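Only one chain comes next, encoded as structure tokens, the form predicted on its own.
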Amino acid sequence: MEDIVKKLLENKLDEDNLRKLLSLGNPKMHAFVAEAIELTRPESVFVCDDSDTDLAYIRNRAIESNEERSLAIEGHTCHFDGPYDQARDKANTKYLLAAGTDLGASLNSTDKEAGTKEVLSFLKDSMVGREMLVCFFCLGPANSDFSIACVQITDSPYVAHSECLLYRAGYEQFKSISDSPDFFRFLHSEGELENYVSKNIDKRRVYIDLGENIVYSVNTQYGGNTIGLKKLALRLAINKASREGWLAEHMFVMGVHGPGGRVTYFTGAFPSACGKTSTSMLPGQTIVGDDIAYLRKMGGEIRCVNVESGIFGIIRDVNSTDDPVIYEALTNPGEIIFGNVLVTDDGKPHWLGMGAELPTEGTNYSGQWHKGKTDDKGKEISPSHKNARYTVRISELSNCDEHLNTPEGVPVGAMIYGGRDSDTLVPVEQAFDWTEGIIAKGAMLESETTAATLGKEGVRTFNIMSNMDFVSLPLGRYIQNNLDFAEGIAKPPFIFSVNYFLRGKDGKYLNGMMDKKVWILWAELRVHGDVEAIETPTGLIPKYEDLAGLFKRELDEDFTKENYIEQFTIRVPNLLAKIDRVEQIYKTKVPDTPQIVFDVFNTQRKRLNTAKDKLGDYISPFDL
């Protein structure tokens, strides 16, 4: 260890946490910790070996800190972001780019020189007085070829409970690696406080260097501005997983349970707030994991892992008749963190949607709440907040798939893309093959907007496979690898599209809030060959009188034939209209576009127009 190295952490750490910290014998990371000493200048260190003491020390910093309160239940927190800190900062999240390199103009990035400086200004300073915290994770399963060792060095002990509650312990894993140059690193300051939440919002930044597998995150607590491992670790994994052959993506893996016992592992991308987290916890099916998946080709086939072991899902909406088992976990004791929502004044959290009475005064973000308060702009505020979260561990949910943390991971049988469209996609497609379902179903997504992000809401966005906010490539590069991916295996995925948001003249939705289990179930039985499909242009869709039984054994429900022509009309000036609008971003925006995306929108294009001059506008199913 290099002199200056050594100096600094015996300077700063006590003997305990030296201990630990030199147990680790990676000089690589031992020099980003003390770097971060001397940039930050805490007033003490601690280092987290993952001990069942270690890790309630964390729990208790917290709410010692102020920034978890303890509720009711047993084991609940709940956390408050500033007002102006409730959603991933897009504008100011950005990659720190050396020059001569370009990631194309749809990626937002900066100067490395100019960045590096200008966050590490923000940074300088920022810890005095106040502990370090210096927290070890693995992404994907301990010892598997999926694994990556990382290390989080924050002030805010939230950022590292949530840490604890998301993500495997890495500390063992870091001994494992060695003196190995290869892991992730995330510096994090919460920065200057004001009633406990960040105050300086006009100096968050969230940067990301992909030359040396490092993010930096100043002046905000929001967790998916500042949980490292989530997708900030998303974007370094997929520029790693370029560079290796295989990929990291936005999706969720789930065991849909088909006929016999039988299970088919599917994965799905779909923005936030979009049903991704409520489909993989479908009654009946089993989770692996509701945001994130790496893939490799092992033996011949695709099999993926959860990278997480926790859920940070949006609270919204969550109640005892559409989401009953992450209900039940949030009603019961265990360690559950919620973030944003409403606190009565019995220490009872409230949020939208949960199917409860509105209280008329308690805590949230704004602080003391009552009904019919208004910010400074006269705007009433909300209860709990639209994007209010909770963090559970995936092992405290009934539905927990028994290959949760199976090194191997588990087999790819389906792969969904899914978005809100209000006027286009029929519910449920499957791609004719590979190369169609990657490009007309992954890279031709689109998406309303919704509180997630910062913005106005309601937009329909381009979101390449659900991954836009998060891709580390050039987007043809990004496109080709998924393309490639299905290379040399006998039986690739098959890949599906879905749409839960399709609505009527009336413009109420066409889709109770369980019809997604139909659909899905549906696509488990294409998988197997076990149901036919009608051709469409755009790919094959369920006959009638599949859903219709599907309907009635699963949700008791009868699903008529004006249900099914009004969900599963062919709407082809609007699915044209898509392609022109998705071609045209490719031609302007995307310079390294592979020639076989055209040939895939021109070949669709001609599809439509075969059946809009023999068949019209708008095609019943009953029609083709």
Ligand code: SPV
The other form holds:
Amino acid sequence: MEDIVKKLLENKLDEDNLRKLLSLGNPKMHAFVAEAIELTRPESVFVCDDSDTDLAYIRNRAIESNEERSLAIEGHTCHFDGPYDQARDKANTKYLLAAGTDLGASLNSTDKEAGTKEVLSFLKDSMVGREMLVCFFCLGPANSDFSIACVQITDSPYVAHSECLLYRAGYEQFKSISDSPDFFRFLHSEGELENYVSKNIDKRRVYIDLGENIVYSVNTQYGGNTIGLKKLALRLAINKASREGWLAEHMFVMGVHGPGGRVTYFTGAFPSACGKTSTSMLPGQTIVGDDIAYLRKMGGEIRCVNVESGIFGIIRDVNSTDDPVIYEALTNPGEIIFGNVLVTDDGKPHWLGMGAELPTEGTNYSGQWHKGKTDDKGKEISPSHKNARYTVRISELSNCDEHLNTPEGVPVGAMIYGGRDSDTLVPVEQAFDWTEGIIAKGAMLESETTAATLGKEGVRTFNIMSNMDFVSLPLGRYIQNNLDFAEGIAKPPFIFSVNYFLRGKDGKYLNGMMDKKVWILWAELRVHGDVEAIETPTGLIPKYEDLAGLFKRELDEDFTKENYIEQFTIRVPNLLAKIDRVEQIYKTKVPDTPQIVFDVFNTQRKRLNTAKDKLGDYISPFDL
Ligand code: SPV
Ligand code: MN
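Switch from the form predicted on its own, shown above, to the form predicted together with this ligand and output its structure.
Expanding to the full complex; the earlier chain stays at the top.
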């Protein structure tokens, strides 16, 4: 170890913490910690070795520091982020671009030298008077081809505590990588606090250095901006995966339970707040993960793991009818962190859509709250934020899949792409093949914006593979990587689109919350060739009889022919307009778009026009 590193560590760490840090023989990690100490100048440094004592220390620190408060039910706590720090800050999340590199105009980036200087200036002295926490985690199951070791430095016990619930312990993984330089590094400081929340929101930054595998995050607490292993690591992983020939995706992983005890694993990519978690939690199915998956080719098949081991889920509309498993976990003892809900004096959390009337006063992200309270712009403050969250370990859920921690992951039988779309796509459609699936389902994905990111809601936005916010390489190359991924795979996963957000002429949603169960189970039957399908210009859709049978058996509902026609009508003008819109983006903003993307657009356009000439603008599935 370099003398200067050693000296810095010895000066700041007490004997016990120094021993824990030096037991990991990784010079690059030691240097990272030493440099962070020099930069942020903490009062003390705590190193977590994943022992029960150390995990309890972090939990207690979160409460002692007032970043979390204890709630009435054992193990439950609540954290508040500041009123302007309630979602991912896309505008201030940037890639640090070294001279001579280019990620394309669609990705938010800044000059590496200037950006690094800026973010380091905000981090400078940020931990004076505070304790630095150094934690180790592992992305993916430990000791597997998927594993990526990570070190997180933060001055927020809430961030560290969240990561202890969301990720696999990594101290031992770090031992096993020995002196390897191949790991991810995260440096976070919440910056100056006021009432325990980050004060200098105008200086909030999340800067990503792909060359160094480092992410800096400062002046923010919201999980999506601070929890290194979540979206910060996803951005690093997508770039690493591209270099190494695998995929890192914004996808759930679930076991879909078909006839005769058969389990088929599905991945599903949906933009934030579009039903990803609730799909992976569907009754009767098992969950591997709800947010991020790594996919690799192994032994002639595509296999995947959940990168995480917990859920940082949206709590809005979680109730005993629509999300019974989560609701059960949220209302019983266990380690859970609620974020930005409403808390009443009796220590109970309340949230929008929980299935009960909300109280008229309590404490929320705005401080003391009462019904009718307005913000500084005169807008009424919601009791619980729309993007309020809960954090829970998947192993604590009754529907946890047996392969959550299997080192070789699970085989992928199908991949689903879904978005918020009120008027174009049918509820479920299978792509003709892998290439058309990746392009027409994944690379053409659009979705209406939600409260999960700052900015206006409900704006139809291009969102390639639901991964637009996290892609860290030129988009054309990202598509090509996806297309190439099935090479050498005898039976590539089937690809489907789903749309849970279709609206009727009166503006009302055409589907109930549980209808998605029918779409997913139908897709599972297709993977095994158990049902036939109807060919449309853009793919394959269910036959009425098959859906009616599933609705009856699974939901005890009568699915009428009228419903079927309204939902599965092929809306030719809308589909053509969608192709035009997305094509325009690729033509103007993505110079490295592979030619095959335009070919698929043209093929689909031609098929749609042929069908239109024969059958008109709006085609009933019964006419196909
Ligand atoms: C999402 O917004 O996609 C999330 C939550 O999963 S976070 O990215 O952490 O904000
Ligand atoms: Mn997500």
